[in-house]
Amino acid sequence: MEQANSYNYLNGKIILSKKASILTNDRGFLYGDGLYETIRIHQGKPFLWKWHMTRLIAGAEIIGLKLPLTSSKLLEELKNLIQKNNSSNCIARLTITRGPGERGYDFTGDETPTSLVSLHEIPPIEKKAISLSITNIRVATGDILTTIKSNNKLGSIMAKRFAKEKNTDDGLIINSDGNITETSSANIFYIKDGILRTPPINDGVLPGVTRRLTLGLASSLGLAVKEESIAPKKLEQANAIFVTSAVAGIRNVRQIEDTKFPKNQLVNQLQKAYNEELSKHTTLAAKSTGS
């Protein structure tokens, strides 16, 4: 088995993971002051790279973070790390913090960011559908911080803990209007009357890269798509429910609380289209680099 995380990229150097360290006054460590991206690596190629970088750059603008590397330079370093670890199918996590700074929440803008790239084994994704519970975790409708991949993920941590205590696989987070937003780590979709529905970003939803891909795939399959606020009761009437993430792709939901959902042909079609897109992307990336 490949050891995906033997080496890390840290601030311009590829080093052994066990020797990687950050300073004790790093604002990412102290305050969660930074951003990250989780990217699927398939056959040595980062999947949907440009979309991930678009989101990272947008998040950096929102929090006033100076990115230390250009997208092309970061891609170059990621490819070097993949080669060094000899791991062509894995998960890459890109973490950028504001870097070391003075004590307190304020920052000067002159800090030197910390850049960390690590690779991880793809967790075993079981073919069976997952179960969800509705958590007591809340986010504010329209909160701009829900639209970025912030290093502060306490809400997601608590949602996952809540789900575990309920003996479910993951937990749904609700917004201040009482509507569904997402799970601890995935966007949610449901199908009703032949229409694919998902919460809008303004409801407190992360603009997931796999969410974006899924919306496009649905349209290409001729499936009507609607972004709308989703009260928990609406999910009970769904014909099918699934979640999307960079790690798991498209995954069926079999149960939310006491309501069970059958398998659905439309979800199967979307899963097939996702897998085809993954393979197609790898082929196109190889051609573009001449590899």
The other form holds:
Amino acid sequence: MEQANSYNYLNGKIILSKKASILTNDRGFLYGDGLYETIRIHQGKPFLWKWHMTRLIAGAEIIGLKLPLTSSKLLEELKNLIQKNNSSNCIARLTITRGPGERGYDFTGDETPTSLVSLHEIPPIEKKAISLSITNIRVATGDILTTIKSNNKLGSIMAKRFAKEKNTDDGLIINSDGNITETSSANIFYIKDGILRTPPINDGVLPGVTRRLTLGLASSLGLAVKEESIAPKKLEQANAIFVTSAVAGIRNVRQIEDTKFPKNQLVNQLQKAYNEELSKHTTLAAKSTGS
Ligand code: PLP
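Having seen the form predicted alone, I'd like the form predicted together with ligand PLP now, please.
Below, the chain from earlier opens the complete complex, with every other chain and molecule after it.
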């Protein structure tokens, strides 16, 4: 019997993943020279598709990567893959590298990019709130590379390992000004005095699609929103903290280092609103949330 999600899309073809191969001089493999998107597929449709594409296109412009497919072609290929794998609720990973090239960092711009799409089970996200540690991983404030979803994720890998060694669920990455940016794989928010706060992108933050959705949902719930730098000390006074990602949605944080945080009604409301958006996007045509 075939395993779940055993088919991949690779460079124009749907093939068994065990038959898929990438050349040894692919710059994505050698240098992390590429981009990716991790997308929640709900009832056969990618959630927040347009926003994922906006980020992918922005990233491609920044690194000078010519995307080999338009977003509508990519969507068509993704839908075919979802059908082929018979997998309507899953996580899709789209990876586009600059493709095979000469040794050395320079590129000609004539490389043929490699495009790969794979589907994965949604990880069992426990309902319980998570714990975070403050890692020794640093990014530079204003670093443009933190704003793109590049294939180079060593910072996140190290932050996750740090967190695991501290027996915590994830780790916070700090910028060169000493402020909190995000966790290894999610954006961070906190509520204080009835205001929802999150670090600005320029602090060294990935512009998460779920962050974007959450900011919009908060405004429509009448919650004031502020993008401001977060010194670790500020978090100690938070009324509630949560993290957001396409894979896990909105997750409560129960503890950072020794400080514990209570559950908060406003976070429940945001989670509810998020779930409603997720259900709605399958029934509605494209709308403001980029579905
Ligand atoms: N920050 C980092 C470093 C991430 O890797 C991710 C997602 O993988 C996020 C934030 C959340 O982004 P999104 O909501 O687009 O999944």
